[in-house]
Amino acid sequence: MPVSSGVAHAAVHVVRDHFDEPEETTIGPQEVETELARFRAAIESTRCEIEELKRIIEKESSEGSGNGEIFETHLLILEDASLLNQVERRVRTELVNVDAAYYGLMTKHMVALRGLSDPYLRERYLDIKDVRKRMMRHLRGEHRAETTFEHEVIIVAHDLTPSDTVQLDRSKVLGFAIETGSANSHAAIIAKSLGLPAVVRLHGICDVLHSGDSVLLDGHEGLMILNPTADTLARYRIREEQAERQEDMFLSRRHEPATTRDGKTIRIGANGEFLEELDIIKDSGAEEVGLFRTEFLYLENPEATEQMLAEAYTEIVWGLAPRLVVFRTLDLGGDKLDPLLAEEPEPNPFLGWRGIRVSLGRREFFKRQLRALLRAGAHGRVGVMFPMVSGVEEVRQSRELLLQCGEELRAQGVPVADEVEVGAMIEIPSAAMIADLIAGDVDFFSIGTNDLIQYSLAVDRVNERVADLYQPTHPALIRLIAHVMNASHEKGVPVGICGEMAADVALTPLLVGLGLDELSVAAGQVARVKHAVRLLDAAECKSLVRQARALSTAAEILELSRGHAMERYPELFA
């Protein structure tokens, strides 16, 4: 499935998410010391990694909580003299590679523990598994914290989480090829943000490809071509030149407003998550940043101080001035795992501790971010919006903390924003249903359709088994959005959409007809969405929505909207 357009030609880098049992190979006597030196280096690297994690978790936790004890256990397992001696003895006497020797012994201990009746000892199985995973990554030189590249690469992975992405040297990444996923998975969203081609559901590629293989990735058709011929590359160059000429037509008017033929103007903003996107956003024609995802900066440095955060946020505000930048406070949880909490897995993370729940549950942590945002607001226009709110109480508590942070900073003589627009994300059905109640406590709403679809339809947006049920045009979703629009506009609160639905030009007639005030999309989509809006008539689109609400299936609504779109701007579907 193609999820982000474009073409890239480069060597692949395979990011392996799991470790199969390493192949046991025979080594020569002269290789023994080299193997053991590699083993000791991996132990040292793993020890430093575990100690750093222990230090971070103890710093973030309350005094005496004992949250670092799990890492003490991991260090004891890592440095167990008996185990290390057994590995060394096997390498020396049996002349086998150290990867196989270590993996085999650790697995043997794991199997033994898993069969015990004592629940405490059974849990130690997971500790050994974690240490084994860290060690194997260092032995294979594949540890993600060190994923830098000498040359440009195409990333190949089974899946790519936000945590994985922030550890990549993105300056050298030309595209993404993923075994699983969907058009709304984070790999797809990040690829579109960076303007890179991406293809998902390339089943089995991690087993077939090896780092260094030459491929051509086609993000238009959803293809990956291994070892492309000179003729294939020449054919693709011609195609890309034609596509670039057409794109230049849309880009020529990118800085003009998006006003429909009958005079309704819709703000078109850009979504962002990385500092390296600032120039792309500035040149995109976006009138503001409708969503800046702060969790990616956090995942790059979970220990960042208030000063470091304020400097990063200020760089964004300065870089995009005079545009408004709406920062979404940390939306951790779900598949955006906080490395400080990763050792406490939840049975259902998407229905657990994520979004505003995490922030309100760690108030000093939350205040550090709010203070940094207020300080950045002294240098430009800043908006703050809270993710995953389910009711009025969360919005009020968050606003109270924001107000408290402002008072504290002013008392300390620190310059802060004179005015900050405060918004709420509408991405849980409960928030959509009581939008009229929440509206009194916010300046704007932003509908996060990615999660609103997921929670409304009970469909995991990255689960291939139910991917066909993930339907942006489901009648229930159209009615929910219409309800939010009516409730908010009665209260004078503007509404935007920052989910992937906003960038789908086949759905633009529906969104215009529903009355959206803003569409915030990946920077590379701004010019195309503006082009689409200019060729629509708002009154016609409103009539289209009335027709859509009388239809009973997602397919019928999609066909209606897409048909109207193709009549008005067929060039966007070429």
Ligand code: PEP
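Residue numbers count along the first chain shown, from 1. Between two forms, the rigid core is defined as the largest C-alpha subset superposing within 1.5 Å. Keep in mind the model is a prediction, meaning the values are calculated, not measured. What changes on going to the form predicted together with the ligand:
Relative to the superposed core, residue 97 undergoes a C-alpha shift of no less than 2 Å between these two forms. Core-superposed comparison between these two forms: CA of residue 40 displaced by 2 Å or more.
After superposition on the rigid core, displacement of the C-alpha of residue 360 between these two forms stays below 2 Å.
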Given for the second form:
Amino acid sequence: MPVSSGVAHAAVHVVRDHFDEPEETTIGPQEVETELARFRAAIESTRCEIEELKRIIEKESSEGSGNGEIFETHLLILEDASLLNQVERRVRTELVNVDAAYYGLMTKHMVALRGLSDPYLRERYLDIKDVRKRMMRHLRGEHRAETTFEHEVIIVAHDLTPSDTVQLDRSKVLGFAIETGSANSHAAIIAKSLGLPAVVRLHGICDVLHSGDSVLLDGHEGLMILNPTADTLARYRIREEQAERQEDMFLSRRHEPATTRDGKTIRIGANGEFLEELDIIKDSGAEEVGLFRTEFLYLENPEATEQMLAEAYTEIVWGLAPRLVVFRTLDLGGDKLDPLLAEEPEPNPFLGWRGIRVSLGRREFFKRQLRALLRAGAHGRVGVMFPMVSGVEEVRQSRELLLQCGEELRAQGVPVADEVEVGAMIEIPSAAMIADLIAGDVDFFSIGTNDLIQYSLAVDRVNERVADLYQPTHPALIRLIAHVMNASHEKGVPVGICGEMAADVALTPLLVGLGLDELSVAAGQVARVKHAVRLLDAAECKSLVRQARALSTAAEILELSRGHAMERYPELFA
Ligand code: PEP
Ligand code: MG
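With the form predicted on its own done, generate the form predicted together with the ligand in the same format.
Time for the whole complex; same chain goes first.
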């Protein structure tokens, strides 16, 4: 499945799961329950992972091939009661940390099996090793060490979490090829932001490929070609040249505003994550940064001081001046695991301690970021927006802290922004439903459709199994967005969209018709979206939305919008 367009040709680097042997430490008696809870959570995550693999293998191999049996064995090993009891006993009675207790026992069993003469049983040691590897990864919150490369590479991995991505030497990365994943995972979003091709759901590639293999990655079609021939490379070169010529058509007007044929101007912003994107954003034609995801700078250096953060944010503000930069305060949790949070894995992280909940739960930590943002605001136009808002109190408390930080800094004589615009993300249905109540406390809203879709439809945005149900044009979504638009516009609060939906030109007629004031998209999509807006008529789009609201399925609404889009700008679908 292609998730970010473009073509790359390079050697692959296969990211393998690895871990160091855990050190045995003594824990305090009061830590026993937390340690065991962490153990149970890791078992649960490992179980889900194995079941998912089993399902994929069974689906892909012919019926009755028994290919899923190996994972049955892994589940039996994972859930073996006597093993689990032994681990628990060691933790409780000997006060040994759970990583070492589990690792030690599994290793003992592996060694015992390896010494057996029966070849079948001897082979089973590999199964124990596999389960041990998965468990250790979950116990450690999937944290991997920094990876650097000598040459340009295409990254091949089973899965790639945002924390893995920040640990890569991105200056050498030309593309991503992932076994699992979805278009809305943060790994895919990062690939789009960096303008790199990415293909997900390439099941089995980690077993087939080895670091150094030469491949061609096609992010348009969702293909990976091993050892491409000279003919194939030549064919791709011609295709790329054609695509570039076509892009020139709308790239030439990228710095002009996006105004519909009947005169409605929609601000087109870019989303950003890393300092190295500043030039790409500046050149993209973006009029502002509608969403700067600050988590990635944080994950690169969780220990950064207020001074270091203020310097990084100032570099962004300066680099993009005179554009407004809307920084989103940390949205840790979900698939963006913080090493600190990872110590206490949650069974359901997307519904857990995430976004503004983490920030408000660690006030000094939150204030460090707010103070740094206010300091950066002294050097250019800064907006601050809060993620994962579920109700009015979170916005008021956050705003209150922001005010407090401003006063403290001024009292210390530190230059701060005279004014920052404050916004809330609408990502949770409760916030969408009470947009009118939140409107009094904010200057703007930004709808995070990536999450609003997952929370409204109860569809995990990174779970392949339910990817078909992840439908941006579900009638419930259209109603929710329409509700937010009416409620906010009545109170004079502008609304943007910064989720991936904003960049889908098949949906631009709907979004224009719904009355969005701003669309913030990956830098590489800015020129395309501007081109689409210019060829639409806002009044016509409004009546299209009226028609859409009478339709009852996501497919019908998508068809209606796409049909209109293809009539207006067929060149974007070529
Ligand atoms: C969203 O949810 O749409 C959004 C923009 O935030 P993120 O993708 O970082 O969760
Ligand atoms: Mg979100």
